[in-house]
Amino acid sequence: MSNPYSPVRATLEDVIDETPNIKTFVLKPEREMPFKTGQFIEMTVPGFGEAPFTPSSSPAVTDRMEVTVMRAGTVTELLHKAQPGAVLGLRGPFGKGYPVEEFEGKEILIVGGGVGLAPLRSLLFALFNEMEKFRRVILCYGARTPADIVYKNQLKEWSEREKTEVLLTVDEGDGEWKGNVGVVTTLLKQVTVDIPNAVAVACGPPIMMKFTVLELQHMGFGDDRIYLSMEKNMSCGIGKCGHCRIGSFYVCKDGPVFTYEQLKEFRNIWD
């Protein structure tokens, strides 16, 4: 059995700059990392330390993972500056993903801000490789201002899609957007959905997601088909080290994605 706390020498073969703060980094393992859409890694800067972050790939690729990250620590400010042929580490993949299997014959709500984005693009593309399997898929995103929508060229492609349905919204817009302005809650009432035979999926910041969650509900959706996908300060990875624990939840080992029937009871979902 391999050593869970060893990480696999993965080597940087691309950064891609999304926005100003945010870039997506390109890696290739020594090995094959295969990982359920929704399910997390620790990424190593040797000799500095490791941060988790959920893959923003396709699932379907196990050769090379991809990883959005946004510059907000000392870790992230390291992975920013990093130059492609640089040699970092990956632990896992850890954690429970997205029941994609339970979503078949259903459409599916997707609400998204910000850097959320990225472990949703992993799902979209989980989901877009078995489109036949889903009535529809509907894509909600939001970012602060246009400068800060990642993955803008893939959105268009995405809207472009057979089944699929995206909308964007912008906190601040400039001289140029002509696109919705406000918060991503502001898009689900412009969507309709067929609300027995669907599941909803959010990814963003807390705040972003308790407001969220209040919308689903008022929509019609049942706690037990919000899916969340949780972050906590998962350290150790496997419920060893206690610091990422919600109630009587580990987030690293009975998430990152949980329902909100799951969670609801406890104060701390939030914080």
The other form holds:
Amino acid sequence: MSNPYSPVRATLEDVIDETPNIKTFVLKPEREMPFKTGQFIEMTVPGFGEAPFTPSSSPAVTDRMEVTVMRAGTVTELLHKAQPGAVLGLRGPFGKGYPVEEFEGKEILIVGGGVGLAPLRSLLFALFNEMEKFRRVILCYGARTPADIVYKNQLKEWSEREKTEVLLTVDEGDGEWKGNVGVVTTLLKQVTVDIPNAVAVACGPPIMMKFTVLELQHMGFGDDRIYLSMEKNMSCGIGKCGHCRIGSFYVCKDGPVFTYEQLKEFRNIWD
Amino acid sequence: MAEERYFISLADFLGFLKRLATEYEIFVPSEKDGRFHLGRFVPEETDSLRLNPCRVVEPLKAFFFPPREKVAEYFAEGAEPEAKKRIIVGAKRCDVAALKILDFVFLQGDFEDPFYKSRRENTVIISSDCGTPVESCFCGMFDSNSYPVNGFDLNLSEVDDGFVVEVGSETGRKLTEGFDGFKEATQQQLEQRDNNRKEADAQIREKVGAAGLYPAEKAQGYLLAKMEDAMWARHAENCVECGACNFVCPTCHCFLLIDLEEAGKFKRFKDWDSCQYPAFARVAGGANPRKRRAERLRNRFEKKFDFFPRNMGSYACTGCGRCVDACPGKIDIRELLKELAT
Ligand code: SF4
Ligand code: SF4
Ligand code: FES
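Could you give the coordinates for the form predicted together with the partner chain, as opposed to the form predicted on its own above?
Below is the whole assembly, all chains and molecules, this chain first.
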């Protein structure tokens, strides 16, 4: 009898400092935990509790998993104190990920805000793994300040890949920042996308997602072509505990990836 | 399958339970201060049995989904213990209807809850017909029968000197086999049962009308039209956020996983949770989509009368009235349902 509430033991192999309050944890679970990009896992701090995260690593790598975590609550506070060698737990993967097959032959506009780039990085790896299937990838990423930008080196690498564009912005620059200043939607005004043959994928803080959806609609994206990664206070991850409801859905089992079409009839989805 | 039914005298039924008590932990109804509860059946001390004329005070869910249950002792894998073998006597139509909703939650979908499953598989349900409804019952809104037609292993209908017993499952049949107290039911006994049922059906239907309620099909539409109404805030004024409405509700299934370290062991528990608690929907970053009591009260209705019909094709309310009796703020679901229609 398999027990969906019991975590698999995972060893923390490495901790990468991304920003002052975001770290990436490299985990090696006791048994392989293959996932589809966009699916999420529950990470356990033993004896203390769990929190949901979408892995930020490539779904093609099944013996390691990377999880990028912003310090935001009690569990993440403890995680941030963890050192390599620590034992953590993992449950999952849960939910529905990005329908990458549906992106084939299309331009993919990816919009990220803050730590919301974590699930999108996994998606980017998945796309890069079979880039011949996609027309183009455009990443628009916004962070609060230059110091808050995650995956700095990789962003540069990605911008040099073929069929890939990377646009960055910060809400507030510093002395050295020469790039765009403004919210992420200001980047959307700068990109040219073949809208009828494109999909858009967004992940970030609720307020950023809200305005991104408005801008994407304004650009001409149909609601069924806008993919969103939703955040709710998941507990069980398996559609039983009732915590993560949005309208007629549970985020843990029907999401975390939804199209805006699926969600738009429900009130207060950004609260 | 033809309806399989017997007659058993009260004395023989007690003998039947006493025999089963060696193998099962048995729960039977008993009356205390005019209300019925389920309690442990003690064979040595029991020489009579009075069935509850209506649902007992506590919801049956606690037998399958206890208030706190250990669901993992992690990184130290042992097999999960099999649930105890139990028999529950005195479940009602609304109770078996509620179990169907919990079955949907815990057994359907990509993941099964192995703890619920084991308890469910190891529990025999001996239900019984309703006689007189209690004040808060409005089950007739959801089902016009005062007796269950499925979802039980055996069902009892009180007649003179004993019960008409209906077999509802293979498990039920096996229990009756080899016990010679089960006699063929006479035509007269069956007629008496049917007449009792008609009378009880009439009573529950009458209560629905008297409470100003309507057939349940309409509830979802009425609710959706009133989502932004001031009624939620007005009723929520009296809510003290105790969660009693959720805890006594036979269909409320929400829980929270809680981790503890005890004696060097990592344990995970599944604890009942309440959507009326302020932090129920709060995310780690602090955002809370249901900050106000009005939003949380409305959430309970939305879940029962919109989410469940959309996902399961049935309401997650049986009209048992337990929340009416339990609420210290005197928030009465019947009043709210009635107001939805205005
Ligand atoms: S029982 Fe009444 S007071 Fe308690 S949480 Fe429910 S509605 Fe509020
Ligand atoms: S909401 Fe109230 S009346 Fe309906 S099933 Fe739950 S406790 Fe019974
Ligand atoms: S996290 Fe439990 S139902 Fe979604």
